[in-house]
Amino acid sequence: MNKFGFSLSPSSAINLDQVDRTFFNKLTEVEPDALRCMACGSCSATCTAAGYTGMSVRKVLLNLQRGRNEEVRKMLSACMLCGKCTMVCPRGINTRSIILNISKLW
């Protein structure tokens, strides 16, 4: 067999059919504002700690949906609250409300 100097990495496919999306359910009750994401990353560009964490309140919201809790713990430790996320949100959604509030839940 011919080696093409690559390898296949095994699938990161989601079934979402078998999620658990309690966690997500219940954020959404408190705070419906999370259904408006559009995913777009304006607040993740202008978040102070994205560039040395990795936290985004985008990534925070689609772990939600796909029932990865315990990487946005990890995420939201690294959350300052400063708000810029909140100022440049083109829906107008109150990010620092919702890490506030999953910081509730927990």
Contents of the next structure:
Amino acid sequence: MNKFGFSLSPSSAINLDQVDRTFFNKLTEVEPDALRCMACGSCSATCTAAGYTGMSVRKVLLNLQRGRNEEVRKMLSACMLCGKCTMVCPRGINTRSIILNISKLW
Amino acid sequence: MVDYLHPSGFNSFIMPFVLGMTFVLVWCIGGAIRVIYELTPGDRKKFFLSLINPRIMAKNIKEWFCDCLFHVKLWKRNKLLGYMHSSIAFGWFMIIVVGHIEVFLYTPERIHRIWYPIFFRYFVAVTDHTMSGSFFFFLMDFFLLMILSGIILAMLKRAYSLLFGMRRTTRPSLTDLIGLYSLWSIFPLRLLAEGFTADISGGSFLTKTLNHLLHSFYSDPTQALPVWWAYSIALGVFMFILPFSRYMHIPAEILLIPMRNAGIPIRYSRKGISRLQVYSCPGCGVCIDACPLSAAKANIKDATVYLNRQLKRNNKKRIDQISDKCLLCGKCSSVCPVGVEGDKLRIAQRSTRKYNLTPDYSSIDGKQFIPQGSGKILYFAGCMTHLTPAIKRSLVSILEKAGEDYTIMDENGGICCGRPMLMAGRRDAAQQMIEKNTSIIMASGATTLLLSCPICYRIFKENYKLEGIEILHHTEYIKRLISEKRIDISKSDIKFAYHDPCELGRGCGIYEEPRDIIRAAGELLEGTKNGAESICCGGSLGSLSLGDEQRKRLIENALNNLTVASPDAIVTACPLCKNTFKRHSAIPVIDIAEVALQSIEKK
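Could you present the same protein in the form predicted together with the partner chain, rather than the form predicted on its own shown above?
Following is the full complex, with the preceding chain placed first.
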């Protein structure tokens, strides 16, 4: 059989009824602002580390809501805390505080 | 003529004082040994070496007098406040010194009795008819009067602190109050006690006068004993409460001054010099008015004086809250009369925080950031300048116009300087960034590193080791271009108000360069608070927990301070300040590089 370089990838569908959101819930207790994120991506667009590490605060919050904690760990280990995401957030969310609290609660 | 009124030289009323004095001496010597023991071996050696260095020792002696006794810094702040503190401190010091001189002159065989200089009048009668006798009596009464005037002012200050230039004062704790009232009662009681015995032991204008007055009430001199008891008890209470109250600053500052002059940095959150600084805090509350957080009566309990109190009480929750909220603008440190470094103490508290997720930048390849050009000037714009591209564009145009050979280090992204991480207390992570950036800069072959962000500038100055590379902030650089006549700036009649960024002014001591540039380009106006006392813009990266809503009030307060003289534009030298101000300002907010470029282009 010829191989054309294609393969079936496992489904990336996330069943929100089944994901484990305990960590995200724990986070929202100390950081209720995490719920105010509208995922506009301003933080990702300005992020200093984004270009070479894939860091994105938007994705961090989305992944936590979807229970994909392992990806969050990878992203956060590249954060340099420079604060640009906080400066540009249209919702005025203190993203640095969220990042530090995630690191503390992890 | 000397008479021993009580030949045994002892009366049980001295006991409260002797016990209190012994307690304080033991406590303070123990504390000093503990602080020195807690230093790192290198710091300890540095401290001991500084004590035999004549230049540093001369500075120590000068500061012991100027800071501990004369309170020169408070005099500069407010005359009344300075007089109040120095009259009590210097007056008390002189009473102790003159008391010792008297004992030494008249009863030298009893100099080893530590209560003699304090209760001299009870035990010994000296004639006040000779020149030397009346001189000492006069001195003692004079300094007592000085202290009493200081205490009257201190009482007045509790009701009308605004007279002393303080809008808000510290709310005293219980031990502070006990110390305060015992301190206030010591000197009136001393006057009363000496007044009772002035006809026997001698006296001068105060005590003799009081004695005449008292004679109309009583005739039996033995009635004086309860007053001597009260005087001794007041001293004893003050001595026993001293280590647990703010009055611990009196002995602590004596050690803090040589440690500071030896250049010992804060390394631990609670040990060594941190402990010493906490105990040196006099609780005066100058930092409360200074703190930008306390604008509009908010966050008063987050000032450095309360941090020190919570550190003494070991209240972990409050320590964390206070140290996380702070903007780290460093204003409390610059106004502090004893030199408590509130910002560095807070960073030290933050560094004790446990994080389960730690940053790891080892996978970032530093080589991709090594700039291609070979310019002698390496311009590192930094994260914040990328958010305000006008600054970068202006500075690049100026570099072009000056015909400079330059390279931009982070044109296509770069690594953060590490200062924000350092301010969050995460030294290891910051160190990783420092190492990566150092290798990039060293590989570039540049001889000058040009920065447009004071946050970067400070860490490059303080924490990077860049051999043979000159580090310049763009204010310094533009100033140099003007004075070397490599760019021509024309003066206009635009009125600029200059805002001192915290990290550039208080952080790195650059105040004059930006002002010189503005003076060359237009008219310079100042805010009500400027220079070392300028108010943080409110956007500082120093604060970890301050939210957007809370910052708004701080920003407005800082803007009001700058716009009092109705300028046409606000000028700053920090991209973060610019970014913060421009969202709330009614007038344009521009960077110093833009000002310089505009006045070049006008030509």
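Given the structure is predicted, the values throughout are model-derived calculations rather than measurements. Residue numbers count along the first chain shown, from 1. The term rigid core refers to the most C-alpha atoms you can superpose between the two forms while keeping them within 1.5 Å.
Ser11 C-alpha moves between the two forms by 2 Å or more, core aligned: Yes, its C-alpha moves 2 Å or more.
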